[in-house]
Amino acid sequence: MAFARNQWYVAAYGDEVGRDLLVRTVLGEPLVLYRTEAGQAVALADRCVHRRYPLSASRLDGDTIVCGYHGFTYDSGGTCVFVPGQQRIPRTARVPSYPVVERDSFVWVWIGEPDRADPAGVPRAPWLADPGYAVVRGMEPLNARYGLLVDNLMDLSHETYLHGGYIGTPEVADTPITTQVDEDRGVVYVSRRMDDAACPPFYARSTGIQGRITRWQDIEYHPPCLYLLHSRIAPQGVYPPADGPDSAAFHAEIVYAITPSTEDTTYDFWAVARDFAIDDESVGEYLRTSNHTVVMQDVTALNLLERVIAAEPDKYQELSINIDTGGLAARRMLARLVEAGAPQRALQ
């Protein structure tokens, strides 16, 4: 299976990477994440170029990486600085290093062509280090191809079924959507937007509404690996005014980065920033229980789905209806960002 190379995914968040030598594979390439001595946040490929031994499983001396195996020693550019029982270092001596970018609490890698990795093509999500919102995060493993989490994230009608009695009511599987796509910027964006809803417990719970409610999802999704979603939540009859802000009502930042690992395993780095309750640790743990819980019921449904869809015949024609069109649209873009970012290589 190709990916888009030639683009920015998380690997980490900021506060997983130290001292300690941290191991992800990110499109099909092991890496080593670390920070040198002066706190830059550095990754390399996890295999020394002598017998392949894991450089995760070796150690740090001040900013260089010892093998574990056989000696052989990398500074934080990738190059060998010393091998064992010789003075000459082999011109070939180094193992890749990746493009690293740190944004909004997350550690971004590039992957693809190295002068092609622009950090202001990193896209935001500022909601995640601004002292004015608080925020629970997490991440997930899936044992699911990273197109499956794409999709389940631009349909949110499946909450009504799938996330019942969390962040689940009928009115979000009932509400039409609408859909934009703006291409110059890469973006796909799909609205929800449901008056006389019924409030879930997610947000009853956490924001204190009792009764009826006016609730808004507005989705960004910024292929290939970052996801936002707007979440407005008001008394039912409550909008926002002319002028001034939304005071009235309570606001969520729902932020997730979709990085594919392997061909069929994807890493689901989720959060949600709030601009209420920001100071009520019991409204935060509730939030990080609760939104795991609906995180795991993802991941529990699309391991189940990438089974079914490994064991399947080839061609198999899936159906699509109305609230398919934003995955749709982000399938379309992920599979230019594909063909953009040649050369492209096949994971085996």
Second form
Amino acid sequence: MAFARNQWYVAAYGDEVGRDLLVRTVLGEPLVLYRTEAGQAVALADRCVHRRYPLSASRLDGDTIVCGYHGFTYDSGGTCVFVPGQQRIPRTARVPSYPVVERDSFVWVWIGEPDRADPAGVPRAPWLADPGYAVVRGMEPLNARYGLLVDNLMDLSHETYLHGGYIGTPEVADTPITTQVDEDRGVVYVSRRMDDAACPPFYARSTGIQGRITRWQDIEYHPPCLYLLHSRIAPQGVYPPADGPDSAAFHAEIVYAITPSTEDTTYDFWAVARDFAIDDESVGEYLRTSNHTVVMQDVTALNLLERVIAAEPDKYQELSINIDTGGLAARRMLARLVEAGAPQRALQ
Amino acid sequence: MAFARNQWYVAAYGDEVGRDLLVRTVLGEPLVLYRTEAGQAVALADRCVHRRYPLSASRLDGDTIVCGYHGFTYDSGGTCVFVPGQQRIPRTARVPSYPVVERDSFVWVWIGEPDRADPAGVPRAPWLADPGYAVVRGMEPLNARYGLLVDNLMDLSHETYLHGGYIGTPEVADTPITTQVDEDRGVVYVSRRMDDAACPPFYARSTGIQGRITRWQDIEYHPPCLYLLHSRIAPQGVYPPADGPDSAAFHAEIVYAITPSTEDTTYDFWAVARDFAIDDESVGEYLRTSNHTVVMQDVTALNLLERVIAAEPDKYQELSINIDTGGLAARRMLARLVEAGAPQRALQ
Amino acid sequence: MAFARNQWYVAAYGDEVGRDLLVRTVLGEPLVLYRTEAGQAVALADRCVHRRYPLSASRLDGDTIVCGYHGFTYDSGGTCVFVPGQQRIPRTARVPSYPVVERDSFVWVWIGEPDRADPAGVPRAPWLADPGYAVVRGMEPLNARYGLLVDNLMDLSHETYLHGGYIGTPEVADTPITTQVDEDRGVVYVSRRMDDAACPPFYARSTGIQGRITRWQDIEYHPPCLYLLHSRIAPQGVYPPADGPDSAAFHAEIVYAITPSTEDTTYDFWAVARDFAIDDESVGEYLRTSNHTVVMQDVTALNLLERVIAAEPDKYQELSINIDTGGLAARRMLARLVEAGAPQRALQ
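Since we've got the form predicted on its own here, give me the form predicted in complex with a further copy of the same chain too.
Now the complete complex, all chains and molecules, led by this one.
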């Protein structure tokens, strides 16, 4: 599976990046991340120019990073400022530095040609840093290619079978979806609106609703990295008013950042932001634990599926049905991003 | 090492197959086995047609199997009877089902073209289900290609060196063998008849014979899967009468089913059926423990040999002597079965 | 990375070779080592001619080695002297035996054409068997290609960064080196002479010197296998007299044997011989523990570097500076030895 280069990817949560060195591999590129004394997040290639020793196995000295093998020292822009045994520093002694943008609690890095990086192109998940919402979140490393996680999240009918007892009920698998593709903005939309559904424990316990619900799942996927699920939960029959706020409903903004690490590993960043019970820590703890369990059910299933697909590459065939419309649209958009982001050839 | 397709293979013992899903990989093909409510053993391809999720990571609903990822549901013939989110089931939604025959406590599956499967072609080991015999048995997964186990079992001179103290004595390695090949029936016969041999602990303790023995080892190998060792033990000088039953001797029917799993793993099914002390559970327990130890000595040796051969594929050379006649005949017959069982090309 | 064949390599310390079978893989060739009843060290190929079973998984019978699978038996020259089931022993039944020389506590084996083996070509490390010196030593298996250990040892500026607190001080990285190459004798010399340096704990505690030191590091690398570091430690300003012994200084002869095992594993034999405090076991124990720690710091770093290089073979690039002069000379000499030792082609 090819990668879409020249795109923004989430490398970490902001509070993971500090004065200890953090290692992440994004699109196969090894990164070391840290924060300068002034607080600026830095992402450098994690390979010393001398003998390729990982800079992450080293230490900071102020804002510089000192290689733990022979002491080559780099500033936060990747320029070498010290080599052992001589005064002259070779002009080519620099490691690549990656454009970094912090938004909505995420540290985004640009993988591709640095001069094409536009911070305005970072897609947004504002609820994650909005005081009107309470957030639980985490990150799980996945031993599966990122496309399997995209497939998983674009087709929520699996909630009924893989996540029964948490977020799945029969109505999710039974209710048809509508899919829209906005080629200009580069977004795939998938909606499933259940007018009369059982309330799964995840929402029954966190919202306090008793009885059946009206449940809306509105997905926005911004390939390659950001996935948003607008989840609206209300007592059965309660719909948004024609004007005014939708205050009789409960809203959960479920955010995934899907960051390819290597060909067959992925960082699965997940967060749930809610506009209800925002000061009730017991609800937060319940949602954190429940959603972590749901994520781990996906991780277990996708790791298994990766092993199957990797072991039988010549037997790959699938059968797609209506529920796969959103996932197939996402694959097509990803394929175009892969093509568009590939290194330009000389004659073009 | 190529596989011989269009043949019967032992996938399990009958009592391993029930209402819990059993996973076995035979000739590289992933199978899920279970038993219908009426008791019929079923073997299906362990891959959902939708996204290849293993059906074995799922559950039974009556006689149907429900995929644990998105709920695709198959009947015991492999036909899909339910898909999520729509009424219409695609005509191509079916997983391969494998012909199954139960014989002599084994569940045999046909790997190849289903319409060529003939239950009459299943080779027999009737002692395993004969009330006149007592049976101990087991199965060990082997991390070695199946040919190494065939070699091992066709040349019992290794008993002297690898299984000394259990079933080996000097006479096994010292006594020449006779080999016969029945091309029409597809059987290799190897006999070693020791007129005056030490009695190894395996037989001394189970038969109660004191002193030296006359020991016959008559092998029948029915490639690819079934190996029979007719073992006759009697006090030294006691031979079968010209007519009437051989009641002064002790008979052990030692059965192996050699089932290739992947290129370098094998299922090693083993059983010892005896016509003596059949109600003496202490003898049974002793033979079970002893034969398991012997099998594990082989497993350890063959796993080691597999690592050697896999790591040095370009250095493969051997030196064969008289004791290898049976093993070489078996290899030739296997090679013909591989050729005969290969998928037919279009113009043939 | 290619190997230099037709060279002597250290396979073991002499006291590792006895009546128990020892397995070592040198330049990809599996060896079994043992000592005859008369005390002669023997190295045979660790593969039975019959079915390639490792002879190391077997046992000695006097000076012969008996294969644990079918009993093929070899004398200490590798000639087969027994096969099971028949009197005639095939003429080709022999395993390669390797020329062996014991020198300076090492067991050297010749990997290549046996008739080119000249014991006079074994390079010497006489301090290891000299009663005027006390020796501490060990061997660590390295999960890295041998070239990384050569690089490591030829450029001691890494002592400052990787071994600070043990043998490294700032002066090592700061002091330029001089490099000489003797093409005729096949030796690379690297010297670093520090006139006024901090005394690292390794020498402060073992010599008792207080205050600053004059520290000389004189390397002789005899490719492919033997590395000598003549380390001279004296109170600051104390130099060898114009004539007479250098008795005011402390001398440590630090010896490494770098033996390629496979493409990406290496035996790292290390020894420290000292001419001071030779009867003080507490100094010996301190140096043994300290040097083992230093070696394990290298092992950890090189294992990490191997994983990086192996995972990114197409990204290999380096930037070399003055400190690398010795390492680059060593690489060039190794490349010539690889070429010279390669099997001769028919027309040459």
